[in-house]
Each structure stands twice: as structure tokens, then as C-alpha cells.
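Below you'll find only one chain, the form predicted on its own, shown as C-alpha cells.
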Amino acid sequence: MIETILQLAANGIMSGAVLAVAAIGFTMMFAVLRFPNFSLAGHMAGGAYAGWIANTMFGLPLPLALLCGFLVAGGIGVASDFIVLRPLRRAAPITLAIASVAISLFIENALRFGFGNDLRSFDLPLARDWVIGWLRLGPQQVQNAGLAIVAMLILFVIFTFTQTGRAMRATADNAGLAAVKGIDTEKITRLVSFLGMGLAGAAGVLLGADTSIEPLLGLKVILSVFAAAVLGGLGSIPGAVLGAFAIGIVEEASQIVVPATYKGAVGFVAILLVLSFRPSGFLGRRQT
């Protein structure tokens, strides 16, 4: 039994690292834009297909395919924000959230029209699992988790040590005051849309590399991403990382008592349980 628990925990940590990349993008956009942007699901799929094309048609290795997925999804994110969401900026958050769902549906159906519904796989070398004591670790899973951690570290450096990162934090804290201080909040909004959706695209590439890609790839994990952001506290990047690892471990551990097909619902149950005791999430600020 202990071997099974350790194996599931290790699997959860690796899947949580990938979830964290998307959850950071989601919570970062919420912090600045002040609404949940569910078009993240479509952008995850778009980034996954961009990475797949870079890998299978141009022979690029996974790290470069990941970069392509980031850039393409980020570009689509800026375009969709400018065309659809920017004109609705003064509308209620629920209106913007619904519009973001429409964007996701549009992207998913465009991918379905262009690529069909067939599952597609990255051209990656096969390797035997690594056996370390009781644990069996898939080399691809380990690589995905490593790339996810590198992406998070780069983002941490940007947020912490650059002028742009400080401007983003100031805009998230108080957009009006940031504008008075001379920060171009509209430029920051575009940058956040690019980074947030770019991270979603990168997460889509990592998910696709671990399994396969299809137009609904993002839709299948958006609940887990949303749960991670909510558990950590919407708007808190460290909270999103913590929430992603928690969701990853809980989803994997749940297979001890429920079939794997139901593990996606575990995120929703986790939201209900945690928010019953701490509505602001793990690291979120309590609203007064």
C-alpha cells in the first residue's frame, strides 16, 4: 500500500508541475483583468498544435516546440483580447467570462476544422521507465516537469527583478494608481494576455507530449487548472503553484478509491471543501 501511495504522490507532483504553468497564467490574468478568462482552454489546445507542428513537421526538439507553443498561443491571446474582450472591458465580469468561453469554443472548433478530431502524438523517442526504489518514473514525465519548473523560474525572475514585473504587480494591485504613476496599463494588459495565454500554450505542449493532443485538450483539464487557481487564491501566483501541486497529488491519490475516469471531478470537490473553510484560498487575500 505504501508503495502505491508513494507512486501516486510522485505522479501527482509531476502532473502538478504542468498544471502549475497553466494555473499561473490563469491567476495572473485574473489579477490584472479582474475576470476569469476561460478561453485559456482553447489557447492550451492552440499552443499544443503549434508545438506539434514544430516538432513533427520541422523536427524541433521538445524545448523549442514548447517555445513555439508559447509564442503562438500568446499571439492568439493578444489578438483575441483586442478583438473580443477589449471592447467589453467596462462590462460586468460575468459578461467577460462568457465572452472568454465563446473564444475558447471558436478556437477549439477552428482546430477541429483544420486538423480533425484524430489524436495526434509528438515525435519523441521512447524510453524505458526509470526505477528508483519503489518508484517508476517515466522519462517524458520527468522532462515535462523539469521544463515546467524552468518556465516557472523564468517567470519568477521576470516578476521579481525586472521593471516590467514591478509594473505588472502594481497594475494588479491598483490599476488606477498605477496609471497615475505613469504606467501604461493598456500595454501591461496586452503583455499579461500574451504571457498568460503563452503559458497556457506551453502547458498544452507539455500535456500533449505526455499523452496526445486533440482540439478538446484544454477543455479536459480546465477544471483542474481553475481549481488550482482557486485553491491557491485567485490572483496569487505562489498560491496557484501550491494549488496545482495539491490538485495534482489529490487527483492521483483519488485513484485509490475511485476509478481514474472520475479524477477530473476531484478538483471540483477540493474547491468545495477548501473554500468552505477558507474562501480566499491558501494564499489569497481575504476580501473586506
Second form
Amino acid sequence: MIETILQLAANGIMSGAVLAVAAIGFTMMFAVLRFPNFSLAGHMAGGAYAGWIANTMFGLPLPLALLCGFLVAGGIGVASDFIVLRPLRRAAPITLAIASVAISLFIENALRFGFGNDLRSFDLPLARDWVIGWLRLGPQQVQNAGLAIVAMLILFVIFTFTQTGRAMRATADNAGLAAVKGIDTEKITRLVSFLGMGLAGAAGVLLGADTSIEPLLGLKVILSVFAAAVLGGLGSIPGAVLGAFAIGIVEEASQIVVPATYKGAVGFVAILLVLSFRPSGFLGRRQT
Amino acid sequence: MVLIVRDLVAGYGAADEILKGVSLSVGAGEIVSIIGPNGAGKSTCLKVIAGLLAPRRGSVTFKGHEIAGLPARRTAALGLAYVAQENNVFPSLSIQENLAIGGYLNPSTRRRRSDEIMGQFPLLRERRRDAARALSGGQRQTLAVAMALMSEPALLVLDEPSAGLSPVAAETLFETIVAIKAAGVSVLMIEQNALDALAISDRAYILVLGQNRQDGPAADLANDPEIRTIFLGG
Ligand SMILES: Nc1ncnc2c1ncn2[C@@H]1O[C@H](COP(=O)(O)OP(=O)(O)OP(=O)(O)O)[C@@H](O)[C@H]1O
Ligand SMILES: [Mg+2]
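Form predicted together with its partner chain structure, per the form predicted on its own context:
The complete assembly is shown below, putting the previous chain first.
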């Protein structure tokens, strides 16, 4: 029993790390743009396909494929923001949320049009599981979690030590005051869309490298991503990381009591519980 | 004159006219106060000057540039530092980071300015790693003014800087404002504590119902019996 729990915890930490990358993207966009951008799902898939093309057609190794997924999804993010969301900047959050669902549908269908519905796999070296004591770890999952953690560290450095990172946090705190201090908040918004959707794309590549990719890859995990962000407190980056690990572990652990197909319900239950008992999440401060 | 405001007409909705033709000016190295009853349009006037609200008519000239209708970040880039009455610091950023954002437009002098300012306000140095939300009202107000000074402005525009402060904290803040003037920065401020404000001001304007009511040297206004009874509480 204890072995099973440890194994599930280890799996949960590894899937939580990947989830965290997407959840950071989700929560940082929420902090600045103040609405839940569900088009993250479509951008995850878009990034996954970009990474897959880089990997299978150009033979790039996973870290470089990850970078491609990041850049392409970030680019799509800036474009979709510019074309669809910018004209709606002053609209109510619900309007923006619905528009973001439409963006996601558009990207998913464009992918379906281009690549069909088939499951695709990355071209990665097969390796035998590592066995440490009772633990059995897939080298690919470990590498994915490592890449996710590297991405998070880079982001941490940007947010904490660069003036642009501070400007992003300042804009999230109070956009009007940021403008008074000379920050071009529209430019910051673009940058946040790029980084946020880029992270979604990177997470898409990592998910795809773990299993396989398809146009609905993002849609299948968006509830978990949203749950992680809500659990941590919408708008809080450390919160999103904590939330993602919590969701990842609980999703894995849930398999002890319910069949694996119910894993998806974990995010749903987590959202319900947070909204009922602590709407601001673990680390959230704002009530929105 | 650093700032010249002429016949400003402005409001928030399409129909409301909060400012009905306000004019004022601030000379180099002057402290100028705006006083008047609640709802007179004082804050609205400063928002127009800072670029947060576009006027319907009238002009705002800052250092020779016409700035009426320019967005806030552009007026900031010209050297105008505006401090709102509330929400004037970034609560989740540390004090050090708030100062860094205050100097956002002057990256080359930021580090030096930050050191100077923390020397001038030892409290900010002591608590530089704390989040701004942890500060008391007076400390927050000090930080807001310090952030404005980070940009080495030509004109500091303050909306009720002493609101909500204890008398001691307010006095410290007024001393700071006098020191800022001594360093060559012009100051335009709104004050509820009209007598205290007049005591440190060179000139003042009295605004009533969106219009100029009276203006002149601060000492004259402070001694005018009519003004004392109506606006200064005896
Ligand atoms: N954002 C806004 N939207 C609509 N009306 C506003 C807004 N801000 C202020 N007003 C209105 O404009 C009028 C003038 O407000 P303003 O804040 O300029 O007055 P004030 O002289 O600064 O008053 P106080 O001494 O209370 O600060 C008031 O009637 C107020 O209700
Ligand atoms: Mg006011």
C-alpha cells in the first residue's frame, strides 16, 4: 500500500510539474487581463503540434522542440489577443471568457483541418524505466518534469530580477498606476499574452512527449489547469504552482479509490470545494 | 511657468460637466495649493493634468508642451509625477520594487536615485524588502511620494497627501514637501487641511463648483477674514 501511494505521489509530482507550466500561464494572464482565458487549451494544442513538427520533421531534440512550441504558441497568443481580445478590452470578463472559448475552437479546428484527428507521437528514444527502491520512474516523465522546472525557474528570474518582470507584476497590481509611472500597459499586455500562451504551448509539448498529441490535447486538461489556478488563488504564480502539484497528486491518488477514467473529476471537485470554502484560494488575496 | 492650465472643461460622462472652465498655473520652484469644498472638482482637475482624463475643452501646457489629452505615461515621460489620493503604491511589490517602478522611465539613474531616496527616508531603507501592503497609512503615503521623486520630476502633483494621516505623520509629510521644493521641484497639491497647506504654499487657488473662486499668495488667503470663515473653519 505504502509503495502504491509513494508511486502515485511521484507520478503526481511529475504530472503536476507539467500542469504547473500551463497553470502559471493561465494565472499570469488572469492577473493582468482579469478574465479566465480558456483559449489556453487551443494554444496548448497549437504549441504541441509546433513542437511535434520540430521534433519529427526537423529532428530537433525535446528541449528545442519545447522552445519551438513556446514560440509558436506565444505568437498565436499575441495574434489572437490582437485580433479578437484587444477590441474587447473594456468588455465584461464573461464576454472575454466566451471569446476565448471561441479562439480555442478556432485553433483546434484549424489543427484538425491541417493534421486530422489522428494521435501523433513524438520521436523520442525509448528507455527502460528507472527503478529506485519500490519506485518506478519513466525517464521521459522525469525529463519532462525537469524541463518544466527549468521553465519555471527562468520565469521566476524574469519576474523577480528584471525591470520588465516587475513592470508585469506592477501592471497586474494596478494598471492605472502603472501607466502613471510610465509603463506602456498595452505593450505589457502583449508580452503577458506571449509568455502566458507560450507557457501553454510548452506544457502542450511536454504533455505530448509524455503520451501523444491530438487537436483536443489542451481541452482535455484545461479543467485541471483552471482548477490548479483557482486552488492557488487566481492571479498568484506561486499559488498556481502549488495548486498544480496538489491537483497532479490528487488526480493520481484518486486512482486508488475510483477508476482512472474519473481522474478528470478531480479538478471539478477541487474548484467546487475552493469556491465553497476559500474563494481566494491558497495564496490569492484579491476577491474577484 | 512650469504648468499653465487654461479654461479647462471636463467631466466623466457625456452630460456631466465637473470642471466648468478652471485656470491655474504653477511657477518654477513654487508650492501651489488647491482648496475647496468636497465635490468641487479638485481631484478631477488633477486627473486631467496627469493625463488620466481627457478634457472636453481648454489647454494644459507643461514646460511648453501642450499635454491636454495625452495619456498618463506620456505626461510622466515629460517629467510630471502624479500621486493619487488612494491606491498609489503597488501592494504586492516590495518597497524596493515600488521605488524601481517609480524610476521606470529613468533606467540609467535608477540605482543612484533609489540609494539617495532611501537615504532621505530611512524607514523605506529599513523595510525595503517588505511588501508595500504591510505599510501603515503614513508610510504608504511617504512611499508614494518617494516613488514620484524617483522619476526626478519637474512638477509633483499630489492629491490630498495627508488624508488619513495622524497629525504627526501629516507634519512630517509637509516637511518633506518643503524639502522637495527646496530641491527645485514645483509642487501642485490639493489639501483638506487648508491652513496647514497654506502655511507651506506660495500661492493657492480656491475652487468651488468646478470654477475658480479666488486665488492669490497663500499668506493673503490665510488672512482673508471671509475666506477664513467660509473655507478654513474660522
Ligand atoms: N470616476 C468618476 N465618475 C463619475 N463621476 C465622478 C468620478 N469621480 C468624481 N466624480 C464626480 O465629480 C465630482 C467632483 O469630484 P472630485 O473628486 O473632482 O471632487 P473633489 O473636489 O476632489 O472632492 P473631495 O474633496 O471630496 O476629494 C463629484 O460630484 C463626483 O461625484
Ligand atoms: Mg478629491
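All figures in this text were calculated on a predicted structure; none of them were measured in a lab. Note that the rigid core is defined as the largest set of C-alphas that superpose within 1.5 Å between two forms. Numbering follows the first chain given and starts at 1.
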After core superposition, I'd like to know whether Ile13 moves between the two forms (criterion: C-alpha shift of 2 angstroms or more). no
Per-residue Cα shift, Ser276, between the two forms [Å; core superposed]: 2.4
